[in-house]
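In the block that follows, a single chain appears as structure tokens, in the form predicted alone.
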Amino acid sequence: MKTLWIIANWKSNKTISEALDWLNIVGPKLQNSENLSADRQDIKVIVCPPFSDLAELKKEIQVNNYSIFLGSQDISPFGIGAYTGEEPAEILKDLVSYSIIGHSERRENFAETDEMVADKFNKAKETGAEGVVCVQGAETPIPEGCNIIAYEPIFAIGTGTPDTPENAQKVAEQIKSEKPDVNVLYGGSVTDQNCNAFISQKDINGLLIGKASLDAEEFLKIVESCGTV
């Protein structure tokens, strides 16, 4: 059975008291369910909520010794100095054992290149993090040393109109005859009606979700879904 990546990207969303419910509602539900099966070794499920509720949520997993990973959603190129407003990987490695790195809206709104994602990868790596890229098609070029490859297509994001599994499993055999050992996620209006259908696929190991994660109800019906597979 392969392993499945279930992350969560809260994006702008949730302050610190909207974390700490989400994360109290879903915490003890994959681990006292025997039908959400997010406590076995085959899926892992990762929460990337705002820079300003890291710290709480780690306490509160930590605590309560919830089945969950935590990640950011993006990690600063440049390391610890005179760089205001940036997160560097030194500081949020205390924090964080995954980063997502180069989604689409960063490269659209903050003008990300390719050589600044492989630069925030490498930073990550130095680190210990685990850096999850995004890529927006097989042509979009993926750090070496990556393991953790997010297919998400530009019009699928925030749109309500995912790709189709079928395509999304062309995308990620392409990426796997280059990287075979690579895990390729799903990203692109993902929600407990359609995520079955792209787990399914052979190569496309997780899925990366964006609005759908911030109601925990439906993220535990995607998460039991996964289970199931």
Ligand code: PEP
Second form
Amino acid sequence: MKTLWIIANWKSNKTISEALDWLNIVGPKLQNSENLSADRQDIKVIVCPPFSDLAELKKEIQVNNYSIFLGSQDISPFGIGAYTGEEPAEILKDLVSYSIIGHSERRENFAETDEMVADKFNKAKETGAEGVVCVQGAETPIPEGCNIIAYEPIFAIGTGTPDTPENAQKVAEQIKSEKPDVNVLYGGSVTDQNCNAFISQKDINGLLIGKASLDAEEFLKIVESCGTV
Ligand code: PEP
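Since the structure above is the form predicted alone, I would like to see how the form predicted together with the named molecule looks, so please show that one next.
So here's everything in the complex, that chain up top.
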């Protein structure tokens, strides 16, 4: 069965109580997987909140047995030690199964380089977390061993102007021509109105969603709509 990845990137949004409210709207709906009519696809929903929400969300997911995975929005390129403010893979591993790495907001605001992205990817891998590496085009270097790539053109992030599904398909195809086994997600102004057009593309394996993931009902509409494609 083909896996469809739907990843919510909350960025710097939601207090713990807001995060729990969201989870307790979305979680019960996902438990009932026939809502998704996903007989063609195994839908994997991952939420990437701020670090400080992770522990409470993890407890709530476990207690309620929700079908939601947790991811971090970043990870330290270093290990345990004297790296003030960093979140190392060795600590995150108790909380997350995935880590977004190399988001363009980190490349732009925190001067992250391709080398740092590769170091972060390797750190995540060492502890068993799956790195979701963001690329801004087919020319962005992809770390060796990466299975999930998110194609996120900068012009489309948070702007309300998504790429065309046809161009996103072209980029995904280009990436897969070099790395046939990777999963390619699309991210950039995805909404419940345009999500189907992206995931209907042959080489697109899922979505990375920022703004539209913040509202639980809107996010659920996207998940439900993807389950019918
Ligand atoms: C993102 O930040 O990864 C993203 C895709 O944001 P938005 O959906 O808001 O464009």
